[in-house]
Amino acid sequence: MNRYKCIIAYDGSDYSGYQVQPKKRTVQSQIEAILTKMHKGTSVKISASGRTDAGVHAKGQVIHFDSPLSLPEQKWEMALNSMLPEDISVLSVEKTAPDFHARFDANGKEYRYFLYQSPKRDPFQRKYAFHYPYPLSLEAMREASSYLLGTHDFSSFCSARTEVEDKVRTIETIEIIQEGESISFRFTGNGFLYNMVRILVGTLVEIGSGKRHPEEIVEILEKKDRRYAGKTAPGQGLYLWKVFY
């Protein structure tokens, strides 16, 4: 049995998220269906570095699967891409160690979130960025970001629906960059909780708009209660950019 590691990209607009869900179109179910077809009906399951929600995209999601087939890596890539829908792309395939695990071996991730401030809606960005047509203070958002760096209990920035008990995570970098009417948020860290990046962005936007003060981040972290943080930013602006091993 061979184990293969794949880096994949997908447009999450028309999916109910990454993870398999009954009677719903998901990224995982699409890939597993193709792999099962390649194995003549034998079910093939994949494991990913983590799940993404409905409408969320990925530039560098990592998955692995096991197969008795010994195709060259380039053949795997070509075969999968020839059968997958156009909104999923296999960027690379490599044979890896038998004990490699896409989720448990990951030691960090990078997420990016995109927002645009045009006074008018752009129909070509509606599925790929958050439209926020109001002024934002980058200075205030960057100051607030400084309080988020390091190791903290991020319970306040996690969906109440999560089943994870340990909510301590380390954020290594936060970059907020403006180019014209577009603002990008870049987060890197050792791991992120369910909806964490979207709640962080939603809170930073409230600070940038003047509804909150940057130093409120300290109190929000101390409360360890989701009710004290800002709204969850829409899913379409979020991208799983890279997974580190």
Second form
Number of protein chains: 2
Amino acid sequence: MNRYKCIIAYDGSDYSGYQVQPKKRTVQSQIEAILTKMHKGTSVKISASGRTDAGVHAKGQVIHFDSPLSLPEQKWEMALNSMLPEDISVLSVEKTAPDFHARFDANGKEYRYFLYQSPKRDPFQRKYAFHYPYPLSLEAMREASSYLLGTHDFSSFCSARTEVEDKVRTIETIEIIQEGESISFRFTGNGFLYNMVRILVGTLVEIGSGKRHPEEIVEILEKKDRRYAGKTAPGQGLYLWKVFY
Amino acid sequence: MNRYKCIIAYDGSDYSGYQVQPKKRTVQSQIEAILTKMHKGTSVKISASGRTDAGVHAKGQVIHFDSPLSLPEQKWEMALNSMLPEDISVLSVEKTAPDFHARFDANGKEYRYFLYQSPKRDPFQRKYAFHYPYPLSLEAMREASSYLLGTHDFSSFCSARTEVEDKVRTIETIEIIQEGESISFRFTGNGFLYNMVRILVGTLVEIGSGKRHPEEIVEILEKKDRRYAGKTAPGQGLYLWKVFY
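Return one more block: the form predicted together with a further copy of the same chain, after the form predicted alone shown previously.
The complete assembly is shown below, putting the previous chain first.
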């Protein structure tokens, strides 16, 4: 058996998320179907660094799988890309150590969230960014970000539907970058809870709009209760950008 | 009756082009249905600066229509945008002269064509640019462009399916701009024939790839025969960018 590590990108618009669900079009089921076909019907399962939700995109998701085939890396990449639908692309394939694990070996991730701040709707952004028509204070959002950096219990910024018990995570960096009407939020950290980036962005936007003060972040963190944070920002603005090993 | 001029943008991905066709989803039929609803069932027809094909986009298409309603311009814009699907956006509404005509008064247009030149597929570009995986010489394409500038009979760069008789047009400018893996072709001129921009780009790409010499443009123009030009580049890379009056 050989273990392969792949970096993949996908447009999540037409998927019910990453993970296999009965009767739904998911990224995992598309890739597993192609691999199973390449293995003449023998089922091949893949493992990812983590799930992404419906409509969420990936520029650098990482998966691994095992195969008795020992094709050169270039050949794997070409074969997979020739069979995958156009909204998934394999960016690289690498033969890796037999004990490499896309999820358990990940020691950090970068997520980016794109918002376009304009009174006009842009039909080209509707699936790729969150449309926010009102003014936003970058200064207020950057001040709020400073309270989020470092190691905290992020229970307030985690969907109540999660099963994870330990909600302590470390956010290394938060950058908020404006380019014309586009505002991108870039988060790196050792791990992110379910819906965490979307709730962080939703809360930062409420601060940027003036509805809340930047210092409220301190209180929200202390409460350890989802109800104190802001709304969950929509999925189509979110990109799993990079996984660190 | 009031005549209104609107600038609209649309993502053409999910449309069978601009113009009404039986049982097809088209941009014109979407807008006319909304206007007819606003006029309590009285049919309202719109006229555009010109058609766009299936999958072709618009950043600045212009249409006009007549209405007995005299809403303020802002109200028209809000009402239309609230009812239109998310892949069409009304950028502006202006009350105009009763004899203004979106098509006959246009005295120039700008089209842009986007290509991404990369060995890797990009799932985010598949509906918005033409993927070309091989190297291209910008120098050769720019030299070829210089032979296209000015007033010529563009019969060789026009779909054989056209009904237009006079195929003389003037191209004012052609700019070819590379930004990272993206190459944009920007054309301005007094008018463009059916499929003209896509055939121009298809031919320029054949020149950029080294399959043809830049000077062949002169011969292709002289032949006045579609068969001498290059392939028609795919529709998803094309944007009607601006209409001049």
